[in-house]
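As a starting point, one isolated chain is supplied in structure tokens, in the form predicted alone.
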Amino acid sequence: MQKKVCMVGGFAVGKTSLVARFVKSIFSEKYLTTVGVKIDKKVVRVNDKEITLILWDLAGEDEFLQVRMSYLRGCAGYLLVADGTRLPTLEKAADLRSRIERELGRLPFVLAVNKLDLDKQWEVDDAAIRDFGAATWVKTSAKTGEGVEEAFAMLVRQTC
């Protein structure tokens, strides 16, 4: 069984780093902008079933780049990523969620608030995360790996 999962979020929130940590167990301090979409695969086991995740890492959303909703068509769900050190990225995530729901309807998603390794610099607090209204959310760090497996596992469980 295969499931398409998309990574969605603002510019430089750590989408590519989360995928690299999840798929290859690596982290790089080098920042490379994703242009368009980058696709990776990982096989996971859920309830004794083997599922191949096709991970679509979409370019960051800002005023210059528009996430193409066509990239999201056919996805089983998405990881909506915000950067805990930048509150506006949580607002951008809310906007993206609204656009996705308007164009594609409600899809399973998990809110991942990334960069937990920089928690002393966080602008996003638990109240802001709760106010976001996501049924499932997790704090992650692509750098240390904290919460990464959990975020993807939560999403996969929602799509099964």
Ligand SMILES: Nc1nc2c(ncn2[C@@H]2O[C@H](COP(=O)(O)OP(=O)(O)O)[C@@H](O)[C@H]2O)c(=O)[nH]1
Given for the second form:
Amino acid sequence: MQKKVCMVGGFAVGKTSLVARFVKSIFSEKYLTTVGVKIDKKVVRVNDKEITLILWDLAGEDEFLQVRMSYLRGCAGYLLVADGTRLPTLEKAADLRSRIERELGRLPFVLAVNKLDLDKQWEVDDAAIRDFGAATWVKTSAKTGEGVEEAFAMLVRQTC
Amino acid sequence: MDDASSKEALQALRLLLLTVESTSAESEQLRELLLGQYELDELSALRKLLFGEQLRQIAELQRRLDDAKIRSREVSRILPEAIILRAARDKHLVKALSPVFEEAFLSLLRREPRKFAESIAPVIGPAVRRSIQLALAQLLQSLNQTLDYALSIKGWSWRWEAFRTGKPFAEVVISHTLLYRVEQVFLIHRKTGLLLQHVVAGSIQFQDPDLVSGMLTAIKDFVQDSFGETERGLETLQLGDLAVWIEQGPHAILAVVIRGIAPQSYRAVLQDSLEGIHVEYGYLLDEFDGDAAAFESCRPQLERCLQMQLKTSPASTNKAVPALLAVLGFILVSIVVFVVWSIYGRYRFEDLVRRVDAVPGIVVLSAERREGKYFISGLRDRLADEPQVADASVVVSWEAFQSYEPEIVRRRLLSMLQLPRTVIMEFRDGMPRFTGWARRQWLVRAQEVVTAIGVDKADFSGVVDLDSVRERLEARELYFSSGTQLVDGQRIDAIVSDLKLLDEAKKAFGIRVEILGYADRRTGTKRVNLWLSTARAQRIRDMLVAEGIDPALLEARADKDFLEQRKVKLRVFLLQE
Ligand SMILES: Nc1nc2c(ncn2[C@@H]2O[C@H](COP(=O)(O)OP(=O)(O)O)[C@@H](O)[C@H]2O)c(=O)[nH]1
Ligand SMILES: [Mg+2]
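For comparison with the form predicted alone, please write out the form predicted together with the ligand.
Okay, now the whole complex, with that chain kicking things off.
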């Protein structure tokens, strides 16, 4: 069983780092800047079923670059990533989510608030995360690996 | 009833008659309206009168519709045409009929496998033959190609390339003589970019197809987004001599990786395959949820896309001729190689025999080739070196014997003589010559050994017999007239030359020479005599040292035994060996 899963979020929130934590990449990150997407693969087991995740890491969104909605077509769910040290990235995540829902309909997603290792500098508090209204959310650190496996496992379970 | 109202009534009547058995709501009103004016059976009669013929036709139609038999007969008349019409329009009929046929077919298979086998046997035979023929033809073609190049210079450089890269030789030949070859086929789910199926030609090395599939979809989307949606979308990606051809269907994408330049007609092959897959797997593709197992069965369709075409070499229109030539050439080369190899083999063997025979202490008596093996036999002295025969196909056997070759005699002498460090043995003109210093005991034994071994002549003249020297020295006496004055005419030359012989061996044998002085005990006091004896010995020592004898060798003292003579004697001590 294969599933296409996308990494979505603002610029430099840690999408690529989270994927790198989760899998060993064979493609270079050059693809991200040229084509705007890099694809990786990871086999996970959920409920004794083997699932091959095809991870689409999309180039981050900033004022110059828009996330290509076409890349999200057909994905079973997405990991919506925000940077805990930058509150605006949570707003960006909300914006992206509503755009996805407008164009592709409601898709399962997990909100990952990243850079947990820098929690001293966090601008995003639990209340803000709860207000976001995600069915599932998790705090992660691509640096220490904390919460990373869980984030993907949650996402897989949501899409089953 | 006035005219207008009678017209109205007639109209209503018509309606009523048509709907008399109907129960719909709007006609209900009408019925009530009219039934007040006419009796029902009157109406029926009227109806018959007015619509008799139509009623009969309606009844007839009714009968035809109700009677299944008649209806079947009628449908059967138009069915073939209907099928033809629909089939020409779209593929729905195929879709609709597939499951039915499939089930019927399977049930027949299950129920009557024998009947089934019998009925398809006439088809299967030729089909199998044809497919074998095809496979053989392909094999022959690539074999010819391979043979064509096998013996050329190019061929050898390719062989080297194959060796270097570890690819099979055939693969290298193909890569050089290729017009084009489809190396990989990806069937990709259009919406998700997930890989449905992947087939590969031969032993091509490739990246993870799941990822490639995703990337291809992404690139395709990227191009489409960036340059606008065209009718067909991205069709070709070119990368050096590799091309990716993409064919898009509504649900699936077919992407093939082509090395070389494929003809445009190949596009049609892709379109055909993709259409076939859409017809067969339409529902599955539409409802695909990530489980690609069902698409395993479309592999044959994809494998059909793995096409390849080789360059036909312009010189050879008929493939069999160069192939035959190649085979003949190959045989010729094999023969030459074989002949050269066996000559070389014999030469090597003869060379080996020569080398073995030249080993001191070895005599080769016979060397021959039997049943593909080489045999060497002969005589070998146990002191001879083991001959170096590394070749496993050479069998050697030796008889023991005693060799008189100088080298072996030398070894035998060395092993039996226990040559002291002070003796050197050399061979000159086949005769052992010894030089140095030795005790007599050793010299005697050495001469015995030499004779026992059977050496005719040996030269020991270069060996100083230390015991003889000692005897000579100890036999000498030097006389004094009075005091420390030597009697006239006495010379020490002989003593000096003997001592010089000892001097060189003094370390090895720990040689010490005592010079003993004597006095005439009949005159002088004991004390004077002791003094005189010492002085005489001392004097001789001084003279010998003056002649160049090492003072360390010499020790001068008075002998306690007083004799009647005024003289000096020597005593030689040999401490070792
Ligand atoms: N301290 C810390 N830095 C992180 C973490 N995740 C990502 N980064 C850093 O944030 C920057 C942007 O990360 P990247 O993965 O490229 O973000 P992307 O643009 O969302 O793909 C990089 O310098 C990362 O090293 C994290 O969990 N902790
Ligand atoms: Mg990134």
